[in-house]
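One chain is shown next in structure tokens, namely the form predicted on its own.
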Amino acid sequence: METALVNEYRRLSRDPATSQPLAYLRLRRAIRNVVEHRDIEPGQALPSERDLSRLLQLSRVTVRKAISGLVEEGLLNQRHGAGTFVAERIIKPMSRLTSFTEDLRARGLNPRSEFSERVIGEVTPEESMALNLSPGVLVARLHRVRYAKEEPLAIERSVVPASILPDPTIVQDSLYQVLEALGARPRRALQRLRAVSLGAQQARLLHVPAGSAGLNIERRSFLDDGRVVEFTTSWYRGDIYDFVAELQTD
């Protein structure tokens, strides 16, 4: 790996198409074409900042100038006294309906949720909206962190008519699976995605500093018939989770 990353830096420094006037820059690029090459694999350590300096003959201000940025852009992370690594991303296909236990069970993690709230409450106008519910009508409402490894991926907020769901706690970890047992699997949805800036209280739940790079999803699941049958609302870390689309031009 040291020698692909070498060989990046001296070719982006002699391409004059691709050179960067600062050689913070021109690392910063270095790094990111081999990891994307694959030079380097996700979870893998980088050199140390000595190494890297004395490899490319820069300062080490210079070094840990780039390492920063890709830390901020969430294609690395620092784990104190450990070093530098290459994050490991999960990689969520938009062009299916599936459920989160579901992607990182066929990715081989161990998908577990903590839950914050599993009640039964009247539906609220947001909800009533998004549900296409009267006023009055009861929902199953489940908050939880959902976690693979030990490590918090993402925050979720769903809601389910309770004429679906009429006991929330029998959700022990997929929502699908349960809806899916009660004969109510969702078959399409709509999604709006968006990128935020995770506040305190996310962050801190999700193990990262506030103000760190987030998605925020919102999800409406419909029955065959039409019918809404959830709406969730998540929030995802960014420096872990890329979600990828299938575009045709049909």
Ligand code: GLP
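What we label the rigid core is the largest C-alpha set whose atoms superpose within 1.5 Å from one form to the other. Since we're looking at a predicted model, the values are computed, not measured. Positions refer to the first chain, counted from 1. Compared with the form predicted in complex with this ligand:
- After superposition on the rigid core, the Cα of A30 moves by 2 Å or more between these two forms.
- After superposing the rigid core, the Cα of S128 is displaced by less than 2 Å between these two forms.
- The Cα position of R54 differs by 2 Å or more between these two forms after fitting on the rigid core.
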Contents of the next structure:
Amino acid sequence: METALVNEYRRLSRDPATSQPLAYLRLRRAIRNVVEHRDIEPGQALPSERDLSRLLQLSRVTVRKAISGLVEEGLLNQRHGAGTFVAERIIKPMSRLTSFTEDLRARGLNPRSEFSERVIGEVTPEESMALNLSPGVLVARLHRVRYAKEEPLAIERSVVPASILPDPTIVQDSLYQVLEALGARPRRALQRLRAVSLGAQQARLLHVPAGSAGLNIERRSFLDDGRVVEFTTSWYRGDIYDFVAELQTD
Ligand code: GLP
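So the form predicted on its own is up there; where is the form predicted in complex with this ligand?
Up next: the whole complex, starting with the chain shown before.
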């Protein structure tokens, strides 16, 4: 893992496309990349500040600055006297259009879904507005609870035009994988997040007390030709899911 981090840092220093003149930002990105690629697993310790500064030939101040930013972001946490560890919360970068399955696999977790609905029906007025479809058109509806192993993380309700997904029962785990195979992988999405307290039924499905904090997310995803491919409403557990956005000045 030490080697992976050193190699990634060197790669970023060489690569003109990702070149970041400030060493602490370069190191921050290198750490983020090795965590995302699972070269270092959640719960594992990072090399000490002293080792990192020696291996990368950076000052301790630079290393500390890189790490403190990631601690604030929630990607790393520090235990007094014990060191710096990769956080075990699930951190979802906001700027990338990825699927639940991809996000969990990137963290070494095993995603699965339990469906309560996979049917074709006529579009409702709300869905027709969201998907830009005329009344009477058919849609595929998927309703499921999403798990990491035995732990429920989110409830999701997805609606996809039946012209794109004529048979929703072919979705076993990943909707995006099926859409990709059908040549309809979303290319762009608009997403809205709202803080909510989970209702009794949602809380029961997510194994948390009623009224617990949750995140309600609506995603409308588009194909290259502008067609809306999905309208998904999700309720994520607030106690284990972090959404992180990277902001840049340029
Ligand atoms: C996330 C998004 C959903 C999307 C889903 C696809 O959870 N919030 O809008 O439908 O990913 O995930 P998968 O391909 O694992 O079914």
